[in-house]
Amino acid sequence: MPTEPDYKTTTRLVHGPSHSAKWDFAHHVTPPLSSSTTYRLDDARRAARGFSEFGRAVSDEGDAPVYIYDRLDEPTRSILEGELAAIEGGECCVSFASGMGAISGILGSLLVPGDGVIAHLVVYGCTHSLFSNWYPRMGIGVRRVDMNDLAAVRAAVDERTRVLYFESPTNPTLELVDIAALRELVDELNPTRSAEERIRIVIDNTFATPFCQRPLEHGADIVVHSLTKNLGGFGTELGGAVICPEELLGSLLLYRKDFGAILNSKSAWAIMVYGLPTLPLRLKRQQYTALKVARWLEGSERVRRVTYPGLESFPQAALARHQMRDFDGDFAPGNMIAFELVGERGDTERFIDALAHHAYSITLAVSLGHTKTLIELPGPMTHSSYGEQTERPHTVRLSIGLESPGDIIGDLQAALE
């Protein structure tokens, strides 16, 4: 019989670990849900051992951990973290109560006052707010640079720089960042730095998910996710995750413990039992529909611009086909589309209002990666923290769900007319 590593990732997502030291799987077909905030410790020595071992990596094949209190660690969440690390190809994972909790957690554990971040020009609105409103108060500098302009990145790096941060695909413009090219640049810069001063590449992989892109394979150091989106998949759970080297695990767990952004065990269970097993199935269907919708939009005289990595017209088509691959090596452009209408901002708002009032298959709502198709205007909505700085204020963001592509196109056509 084949051993567990011989099976495909899609099978691993369905079954999870065949055995885990974190929980007894002997009689469970579905992983159990632990719902206790505190755990019996038997004796003082065992209690002391639990506290002394906090922060170590716990594998499915290792010794059973001593669980003490939910905020430190608990079995359901820990099993989910093992699965997320495995599908990203990383050493460790730490989950958080939200995607922003994950971003704040990893950057907070890496940076101290006086350090600097170089971030891409366009990031998620709340990440932009973190960089603009909070980091200046903490004495952490943030420079915004086009991450595909390597000369500009090199020029922006100084002795304070500790992190290069970006999304790929970028929210909401769907621009890609060449991860391998940044890796080469960082490898040139790091040899002159001490271990504490080396630059790390941190990428938000939420739009792509590990199904479409595994950034660690291309040279990223750390990956963050909003589990609320495609990985959760059903719009019912908030969550975030950081996949990182084992050397960062202790400080990241300590940060989570002390700042308290803990993923609820019930949310972890739902993401593990419903979200991950259906991820390939959902995204394959959503990609199929997204390509049909993107091509239809591209053919409409009322649409000025369509951006989707699966289109032949996508400006970074070669990079997309190299970087965005599913578990079987097939091209995986994802389920997100950005487009702009011909006309003024008022025309775009009327189009959105028509969908909100009359469409059945498309819902005006923030978030993405849902079973339902969601549409929004990032400029005044999710990216409103940019104010008038928004590069493309009329961009419409469309997250494709599981509906019939003909129905989605029909609702879009009716709204355009």
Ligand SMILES: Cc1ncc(COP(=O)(O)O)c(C=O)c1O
Contents of the next structure:
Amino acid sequence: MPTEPDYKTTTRLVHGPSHSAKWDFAHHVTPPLSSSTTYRLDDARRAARGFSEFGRAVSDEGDAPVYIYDRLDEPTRSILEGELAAIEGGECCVSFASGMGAISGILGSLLVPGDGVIAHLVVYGCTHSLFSNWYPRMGIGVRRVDMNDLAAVRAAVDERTRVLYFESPTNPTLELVDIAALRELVDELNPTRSAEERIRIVIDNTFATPFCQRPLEHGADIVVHSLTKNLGGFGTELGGAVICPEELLGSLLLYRKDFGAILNSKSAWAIMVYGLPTLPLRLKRQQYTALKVARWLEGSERVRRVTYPGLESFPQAALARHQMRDFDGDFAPGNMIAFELVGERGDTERFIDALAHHAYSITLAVSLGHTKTLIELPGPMTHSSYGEQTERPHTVRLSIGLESPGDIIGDLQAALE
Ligand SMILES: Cc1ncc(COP(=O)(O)O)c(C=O)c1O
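Previous: the form predicted on its own; requested now: the form predicted together with this ligand:
In what comes next, the whole complex appears, and the chain from above leads the way.
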């Protein structure tokens, strides 16, 4: 029999670990949902061992961990974390209650007052709010730079810079950031810095998912996810995750324990049992449809601009083909499309209202990476924290679901007319 690592990632996502020291589920075909706020500790010595071992990496092999209290660690969440670390090719994973919990968790555990972050110009609206509303109050400096302008990034770095932060593709403009180019720059800057002063590359990989892109392979240090999106996949769970090197695990677990934004075991179970095994299947179908929809939009005279990494016209097509590859090495441009209509803001709003009132296959709603196709206007909605600064206020964001492509196109056409 081949050992587990010999199987394809797609198979591995269906089965998970066949055995785990984290929980004995040798006779379960589906891993059990363990849900207990607290754990019997047997005796004082074992209890003390549990507390002293907290913060260590727990693997599927070796001795069973001592579980103490759900906010510290619990088996269902821990098995999911092992799976997420494995598919991103990382050493460890720490899950959180939401994507924002994961983003604020990793940055909160890396940065102290006086430190600096350099972040890409366009990021998810709440990440922008974290940087613009909260970090100034906390004494953390934030510089916003085009991450593809290496000279600008280099000029923005100073002795307090600790993190380069971006999404790729970005929400909502679908711009890509060249991860390997930033790695080269950071490798040039880091050798003169002490271990604590090192600059780390943190990427939000939510739009791509590990199916379409594994940033650690390109040189990122840390990956964050909103599990609420395509990793969960069905729009039923909120969650977040950080995939990081083992050296950061202790402080990240301490941060999660003390700030308390844990992923609940029921959500972890649903993401592990429904989300992960169906991820490749859903993404392949969504991509197939996204390309058809993007091409159709591109051909419409009522559409001014369409951005989809799978289109030949995509401005960073070569980078997309290099960076976005699925588990089998095939080009994987994802399920997100951005477009702009010809006309004024009012025309775009009328189009959105027509969809909201009459479309069956497209829903006006925020979030993305759902079985259902969702549409929204980032300017006044998910990215309203940017205020009037938004570069493209009329952008429409479309997250392709699992419907028949012809139905999605039919609903778009009717609304455009
Ligand atoms: C790219 C990106 N990162 C992070 C988040 C935050 O995730 P959550 O809503 O799970 O906190 C979102 C939410 O839309 C997102 O689009």
